[in-house]
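A lone chain, given as C-alpha cells: the form predicted alone.
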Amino acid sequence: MPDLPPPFLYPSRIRFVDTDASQRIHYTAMFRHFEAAEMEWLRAGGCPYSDSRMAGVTFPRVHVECDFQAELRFDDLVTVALTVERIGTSSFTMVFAVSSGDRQCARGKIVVVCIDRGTQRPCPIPSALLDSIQRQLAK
C-alpha cells in the first residue's frame, strides 16, 4: 500500500457560540470547523473557490456526516485533520479528522459536487481545482 500523505492540520478553538446548553459543542459547529479547514486548505494549495478560475462552477456539498468521539466544550484548542479519500470526475471527498490534545474527539466526511452555473447539471472538477488537489496529495 502506498504512503498517503500527511493530512492538512488547521488548528482552531471551540468558540462560545460553538456550544448548547449542555455546554458542549452543538452537532451542526463541527462543520463550520470541517468547512474553515476545507478553506484554508484551497488556499494553502493556491486555488480557493472564489478564484476566478471557478467562475461558473459552484460547490454544493452532497453529503455530509459526522460522528462524536468524545465531548468538546467552550475554549478547548482542537485540530482538524482534513484528507482526501476519494476524488471523481466531478465531485471530491474530504475526511476531517477533530482531536484535542490526544483524545480522538470527531469524524466526518464531506462529499463535494462541481455544479455548472448555467445548466444546474454535474460538471468536471476545474482543471485548477484538480491541479491544486492533486499537488496536494503529492506532498
Given for the second form:
4 protein chains.
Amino acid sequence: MPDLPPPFLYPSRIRFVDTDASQRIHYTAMFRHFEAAEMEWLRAGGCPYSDSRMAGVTFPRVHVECDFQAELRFDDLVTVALTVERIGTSSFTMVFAVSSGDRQCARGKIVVVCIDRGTQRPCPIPSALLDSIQRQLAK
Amino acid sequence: MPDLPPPFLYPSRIRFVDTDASQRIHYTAMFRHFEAAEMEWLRAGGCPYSDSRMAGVTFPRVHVECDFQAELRFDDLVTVALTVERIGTSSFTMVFAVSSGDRQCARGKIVVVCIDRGTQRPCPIPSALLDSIQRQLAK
Amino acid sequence: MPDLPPPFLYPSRIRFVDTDASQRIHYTAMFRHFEAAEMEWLRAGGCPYSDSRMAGVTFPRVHVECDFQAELRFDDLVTVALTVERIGTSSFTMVFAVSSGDRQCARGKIVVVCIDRGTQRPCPIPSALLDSIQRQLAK
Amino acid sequence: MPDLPPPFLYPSRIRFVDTDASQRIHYTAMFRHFEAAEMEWLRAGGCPYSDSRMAGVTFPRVHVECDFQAELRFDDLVTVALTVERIGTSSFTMVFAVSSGDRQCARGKIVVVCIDRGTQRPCPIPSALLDSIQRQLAK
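Moving from the form predicted alone, what structure would you give for the form predicted in complex with a further copy of the same chain?
In what comes next, the whole complex appears, and the chain from above leads the way.
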C-alpha cells in the first residue's frame, strides 16, 4: 500500500471456530478479525463506536470485500494491518492486509457509512470519530 | 421424551460454515439450528418474536445446554424436534432432539425469560406468545 | 443482471443470530445465506460439494464481496438469486442478488477456485461439478 | 468456585458481531470467548491443540452449557476465568466464569472428550495435554 498512511497493526489468532471442514479458515471468519482490528484502531485513536459522543449514529457497511491469497489454519497467529484509503463526508474506506509470518494471506476493503439513527439517512462523520481517524493517520 | 407433548419437527441442513477443522459440526453451530427451529415453531403457532404484539419484550436465554451424541458433517440433513418441557410465569423451557436419519445426534435445552424492554425486569409471557405455545403443544 | 443466465432462487429467513446491536443484519451473516443458496443450487443441479465424485478437491473462495443496498431485519424473508458470471478452467464466479419483497437489499460476488487436496494446487473444475453448473445455467 | 484450582484468567472484548438485535450479546457468541480462553490456557501450559504431539487426536465437546446472569453489550471488556472441574481417563471438564468489572455475567461448563482420529473412538488424554492441564492447575 505505497501511498497510504502507515497502518495500525492488530495481532490476532485464528480460532477453531474460524475454521471449516477444509481445515482452513472459513472466509466469513476473516471479517471478524477485521472487525476486531477496526475497533481497537478506533479505541487507540480515542473514539470507539461505543463512545457516548456517537450515540445517535450507526455505522453500517455498504461495501465489503476480501481477496484470499494464502491459506490460514487453526492457531495461526496473524497481523491485521489496517489503514484508511479514503475519507468522505459521510463515509470512509478502510483497507486491511493480513499476514502470518512473512506470508501475505488476505487483503480486504470495507466502506462504512454514517447513518443518523433518527432520520435513518447518511450524516456527516461525527467529529469525534473524524478526529480519531485523523489522529491515527498522523501517527 | 416420553412425557412431553409431541414435538414440532424442523428439517435443517448442516452448512459448510457450521463445520470446523475436525470436519464435524462446530458445537456452536448447532445452536443456530435450534434457533431456526424455535422461530419456525412460533411462526407455525401464529406468533413469531417479530410480531408487533411483542414489541415491548425481549427474550434472552438464561440457560442453554447441549449434549452431542453422534457426529454431524457437512451437508448432513437433520431434523430438529422441539418441544416444551416447562411453562412458567415469565419463562419457558424448550428441549431439542436432533437426528439425522435414524441416528440421535444431539439433545439441547434452552430456558427463555421474558424481559420488559422498559424496566429491564422479567415480565409475564405475553399472552399472544403463550397462546402460540399452547396452540403448538395441543397439536 | 441483463446478460446473465436466469438465476436460481433460494428463499431464506434472517435469523436473530444474523442481527447485531444496530438491529439490522450483521454483514457477515449475509454470506451464510449466500452459502446456503450455493449449496442448494448445486444440489438442484445434481452435484453438491459433498458428492463423492469430488472427494479429492476443495473449493476455497479467492474473492468475496458484497454491496449492501437496503437494511434487513430479524425475521425478514429474503430471496437469494444466484447465477454464474464466469466459468474458467479451475475457477468460477457466482453473483448473488438479495431481495425482500420488492426491495433490492444486497448484491454479492464470490470467486471459487478448485484445489486438488493432494497437490494443494488449482485443478480443473471436476466434470461432475461443471456438468451440474451447466445444467443449472441451461434451465 | 470454592473447591476448584485457581482459574486461568483471559481478558476478552465483546465485539459487534457478538451482539444481536436485543443490543446484548447473542448467547452463542459467549462460546467463542470460552474457546479463546481455552486455547490460551493450554498454550500457557505448553500444549495447545495445534501441537504436533496431538496430531492423531481430536477434541469434540460432548456437553456444553451456559447460564447467563447479567447482560453484556458491545465493547464490554470481560474476564473469562477458566478452571478444571474434573479430569477423567479420556475426557475433562472445564468451567468458565465470565465477569465484567464486578458483575458476574455468565457461568459455563464444557466437557471435552479425546477421540482417536483413526478409530474414531475415545482414547486416553494425550500425555502432553495432560501434563499441560496439570501444570496449569498447579500454578
